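In structure tokens, the next block holds one chain alone, the form predicted on its own.
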Amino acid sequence: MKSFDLIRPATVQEAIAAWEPGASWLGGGTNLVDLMKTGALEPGKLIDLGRLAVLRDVETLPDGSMRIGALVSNADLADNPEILRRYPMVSEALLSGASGQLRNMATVAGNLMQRTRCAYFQDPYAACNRRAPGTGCDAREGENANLAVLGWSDACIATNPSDFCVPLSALDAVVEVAGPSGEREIAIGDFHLLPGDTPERETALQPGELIVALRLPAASSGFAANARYLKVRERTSFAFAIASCAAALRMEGGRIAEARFALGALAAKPWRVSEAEALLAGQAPDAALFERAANAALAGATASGDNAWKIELGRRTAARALAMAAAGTPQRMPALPASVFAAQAGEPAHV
């Protein structure tokens, strides 16, 4: 591992002042430290945010929205009673990720900044435009069966690995950041970037900007009675998604008044298509309707290699997640959160 300087600021302002090109923010370290050990990333300075207690708060704001500090752990957020009550699919997504030990360390901001699990990005000897701009993309002619089918470019076909970010996309979350130029907010849909010709730019953060909090709108809690996260993976214990979907419906009189759903593991960002959501509004829920919405969501999908099968898997995952949401949020979190083997229906909660 390359030697580096370690800085431990006492305030957010000190952290921002300590940043310089080549520096990295350190939260839980569950992703960054692994990449440093392999040599895939070699920051010259780590700015450890662990002493910033102000970033560990979870609060309900006067407007009813929930504000979650950047250093809140995945485990604590998943078990938060208000999150479970108002945004249950956020808990389900968090509990489907990694292991209990990793969830204890991993943070909200770290999850938003999670790097791709593409093997060529993780291998410092492979050509990867995302890690080393201009070197090429070995994944294009390599092992690419689980890479992107939406929003990819010739420069990069990597996918975003986050479970957490998928329901955040469906719920219109807002990311609060602070940096050398002050504070600003970024809608979650604008936070992650598609690769285009600049895959090294993965987020909308500007140099030196730091995530300080995440906010879930009050209006999005109106979907709590019919909200599920579904994750298809190679094994239920500890594996990243092959395809996933966060689905939420607001029901009125047996019909869908409003729908939200986003797909994961199919692109470099969570994939949400407003036209697909609009197809569901005002309709009575049934399998044929959910299939049409899923087809609309995957309408622009194309294989980037040996992965055409992921397009059909994405469609089926979306349709099944919508059907699960229509059946109602279970009163208790499934024993296997987000798993295809979990109970798919139950007496609705949050009513």
Ligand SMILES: Cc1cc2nc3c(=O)[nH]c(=O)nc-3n(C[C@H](O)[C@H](O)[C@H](O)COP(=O)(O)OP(=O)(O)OC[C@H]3O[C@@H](n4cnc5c(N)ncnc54)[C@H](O)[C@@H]3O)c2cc1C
Given for the second form:
Amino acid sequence: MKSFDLIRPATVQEAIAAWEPGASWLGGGTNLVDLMKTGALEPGKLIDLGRLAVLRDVETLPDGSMRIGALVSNADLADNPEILRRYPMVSEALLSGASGQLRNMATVAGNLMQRTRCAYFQDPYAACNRRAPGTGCDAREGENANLAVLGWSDACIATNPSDFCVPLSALDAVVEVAGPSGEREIAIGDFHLLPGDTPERETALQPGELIVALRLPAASSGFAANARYLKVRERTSFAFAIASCAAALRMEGGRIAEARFALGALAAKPWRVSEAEALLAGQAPDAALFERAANAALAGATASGDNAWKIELGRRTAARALAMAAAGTPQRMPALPASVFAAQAGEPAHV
Amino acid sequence: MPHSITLTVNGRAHEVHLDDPRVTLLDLLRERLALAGTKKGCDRGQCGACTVLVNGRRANSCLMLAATLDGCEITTIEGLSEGGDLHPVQTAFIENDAFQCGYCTPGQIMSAVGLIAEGRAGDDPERIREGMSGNLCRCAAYHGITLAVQEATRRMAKDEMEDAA
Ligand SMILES: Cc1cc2nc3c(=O)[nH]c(=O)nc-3n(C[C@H](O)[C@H](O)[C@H](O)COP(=O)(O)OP(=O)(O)OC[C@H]3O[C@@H](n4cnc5c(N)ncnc54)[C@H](O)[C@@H]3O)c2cc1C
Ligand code: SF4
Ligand code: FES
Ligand code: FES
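Having seen the form predicted on its own, could you now give me the structure of the form predicted in complex with the named molecule?
Below is the entire complex, every chain and molecule, led by the chain shown above.
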């Protein structure tokens, strides 16, 4: 690992003033320190945010929205009673990610900012336009079975690995940032960028900007009774998604008044299609309807390598997540959060 | 850039002078404080062998930079027993055949202590398996590990009730 300067500012102002080109914010370190060990990232300066206690609060604002400080741990957020009650699929997604130890360390801002798991991105000796612009993309002719089927470009076919960001997208979260030129807000849908010709530009953050909080709108808690996260992975627990879906329905008199769903692990950002959601509005829930909506969400999907199978998997994941949401949010967090092996609607799981 | 930190490890305060900011908590424990009970498996957060408690919560010491831990309380496998008495989780691991080579065991035990404190799993085996999924065991002692965590959870709850009474 290349050495670096480490500073530990006591205030947000100090942290922002300390930023310089080549510096990185350090949250829990579970992604950044890992990538520094492989040599993929070599920041000259780490600005540890650990002392910024003001960024550790979770509060309900007067307008009913919830504001989550950037440094709240993934574990604490998942267990927060108000999050469980009002935005249960946020908890389910968090609990399906990483491990108990990592969730204690990982911050919510770090989760939003985590880098792709593409193996060539992590390997400093591989060609990777995202890590080193203009060097090419070793994934195109290499291991690409789990890479993107939506929104990819010739320059980069990587996916965003976050579970947390998928329900955030469905629930219209807002990211609050602060930087040298003041504070601003970014809608979650505009936060992660598709690769295009500039895959090295991953988010809408400008150099020197820091995430200070996330907000979940009050209206999004209207989905709490019918909201699920489903995550398909290669082992039952402690594995990244190969396809996932956060699905939420607002039911009125047996019909879907409003629907939201977002797909994870299929593109460089959580994938939401408003036409697919609109198909569900006003309808009675049934399997054929969910299949139609899932097809609409995957419209335009194409293989970027050995991964055409992910298109059908994405459709089935979305349709199943919608059916799980329609069956109702379980009273208690399932023993296996977001798992395909968890019992559905009182039926034993078919394994 | 040198960093001076104070760490309490297993109840004992240490003044540590770090000449290098790259030192992880894991390397500090093993290489500089002579506490080699905490193991290094992957060094990347993927195996759980390095699990310790930081301020009472389980964490992967391989991904923590020691210089960021000024003022923290660390508990390692060496700090679990009291006097000559093993911690209930240690006893349960022995009684339930919850290891073979033993390499993952300190991490498994620290993770189990953390999980029990979280109160997330109770004695439900499915929830225990999920809660312990950050700890891999190459010898696949998983069945015994689940039984041990179940038994320790019950024993600790019972001890707590008796202490209260
Ligand atoms: C073995 C393993 C398994 C995992 N499994 C999953 C999984 O299944 N699902 C999942 O979603 N994630 C998973 N993760 C990823 C994990 O959730 C992320 O690493 C974690 O959320 C990152 O948070 P952090 O605080 O540790 O970030 P750090 O590592 O500290 O930082 C990550 C990035 O965010 C930036 N950053 C940090 N804080 C801020 C801020 N306030 N403002 C702006 N930028 C900031 C850093 O500069 C860095 O670029 C896994 C990680 C590991 C190691
Ligand atoms: S897919 Fe993207 S991240 Fe992976 S090697 Fe290609 S450019 Fe890099
Ligand atoms: S050594 Fe830390 S998780 Fe493997
Ligand atoms: S007992 Fe050998 S690795 Fe777990």
